[in-house]
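Below you'll find only one chain, the form predicted alone, shown as structure tokens.
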Amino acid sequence: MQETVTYELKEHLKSERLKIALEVNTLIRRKMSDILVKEGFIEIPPVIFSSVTDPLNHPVYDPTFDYEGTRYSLTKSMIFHKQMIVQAIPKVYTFSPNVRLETADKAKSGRHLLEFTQLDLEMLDSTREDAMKIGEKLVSGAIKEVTEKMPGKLKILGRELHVPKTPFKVYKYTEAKEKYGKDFEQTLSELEKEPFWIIDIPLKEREFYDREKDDEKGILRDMDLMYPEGFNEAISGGEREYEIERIKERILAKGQTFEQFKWFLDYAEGGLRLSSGFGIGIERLIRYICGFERIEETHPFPKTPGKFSI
């Protein structure tokens, strides 16, 4: 097995497709940083591990370790760190390494890695709609940059790509699910020719920190951006709960404890203001731009759910 893995890795590292993917990676990171800086964002360093991290809303293995009497987890996302620092610095972003040890069945999707990078951002005193505008600007800007500066490389990959028009189409979660069935996200992704949004996601589908609508109980001020052509999820985010009693209520409703999120709750007790934000999976964006069937082609040392990795 080890010899096979080593041979496959050598072939992968020498491939032209990987080289192009890494060139795309370099180009889009720079372009998206330029866009955000012009919009007044400040880049912050990533948090690699913490005493608390994103609980997520689906089962994953939780990599933890002890250090000097404290239990730490590797970062699944910087959601809590973003919501705290944005109270002092109104627009922040980071390229955050995330570790999510997904179950082996996720390997079938072609879009899951155990470690990946998110462009994670947060904005103070902003709404979901504000975040959606920034998300559209980043995705369309990255695609435009590649189509203009790497047309020859896209041709090598056999990839025909055009810059999507903004604003993107919007679907409501419940309406889309009723019309297209339980796999509506994948169905719509295969039907659509340009990126599109899914908004108003039910509370049960998300974590405790996402903000519930004031006029529609059980529905969140959330959004997901989906890629077309069957490439599925691009962005996930929304507005954050900022009132301490609502935060506590949601934690209990999720069957979690205050102790799990103690330092975040201690901070929130001092008062939070509304913020919104999201994360863009960098490898997923590269996969879409390059038209790769599987996300492993975007990374020189990919870690796939359920498989041995270097």
Ligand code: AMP
Given for the second form:
Amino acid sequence: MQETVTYELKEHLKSERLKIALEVNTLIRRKMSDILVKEGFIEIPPVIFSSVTDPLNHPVYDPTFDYEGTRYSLTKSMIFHKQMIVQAIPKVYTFSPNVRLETADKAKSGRHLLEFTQLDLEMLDSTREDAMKIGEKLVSGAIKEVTEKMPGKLKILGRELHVPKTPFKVYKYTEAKEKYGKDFEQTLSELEKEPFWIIDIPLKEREFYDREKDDEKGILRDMDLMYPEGFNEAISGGEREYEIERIKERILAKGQTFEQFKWFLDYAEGGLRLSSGFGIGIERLIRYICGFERIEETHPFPKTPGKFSI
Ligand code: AMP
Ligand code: MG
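Having seen the form predicted alone, could you now give me the structure of the form predicted together with adenosine monophosphate?
Everything in the complex follows now, all chains and molecules, and the chain you saw is the first one.
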């Protein structure tokens, strides 16, 4: 382990760029909360640790501990908590701190931290398309707020930013991959000038819980939002599987166990209704708005994959 942090901490904490990033953080959290409250959403508190958390579809180290005979994990996302509470409160959101101990190779991306915050939301009896509309409102609303309230600060950063037009362009995952090759997400992100969606992502690229299309096996009713200018992924979300037999089938198909998701499955046995939702990474949104090369610049105490951090 390295004994010093990889950036000049004192300089970073005093820097004008960090102060501007934190002002953007303050402004966009408030703006996005306002938008959601106007849409009828209710804020729920974050869950910091749980016996059930997101299995993710890529390898991370799992920070766990035992307490009174139960094994807990730090929250990787609140997907299951959202799906449970949305059955009773039909529009919910939370600013959820997530811990994902990403592998060291992820440091190269400039968009991965070990600790970050998602604005995570879920809507009952709603489709992917309903969720996409909310995603567009949040992203364009946050950008508009910063361009209107902080033009001088954006100028200091040398950032030229314009409010994107809605609705955003939509690509189908398989078609885009065929046309632009294996690295199509980064390629498209570099080509596009406005945020865009990638929809119909195959099950093998996702966790078990997004809903499979009725007319296309192995393809999900899900989506990612991508930033332009090479900034890559902003949002992941979709419609969720809600029928217990389909949920169980999926867990087994992914090689996971019912035990891992016990509390969620117990709840789901009682019947769930369709819901849709997504998570948007706050630090990634600030990075995009500020035009920073690296996500570390958005956070006073960033944790870089594979590196020592305070
Ligand atoms: P996921 O559903 O796993 O794609 O996570 C939802 C959103 O959280 C992503 O679209 C990103 O904006 C953000 N996110 C995920 N992992 C990280 C990470 N390691 N560091 C920063 N942001 C992340
Ligand atoms: Mg994702």
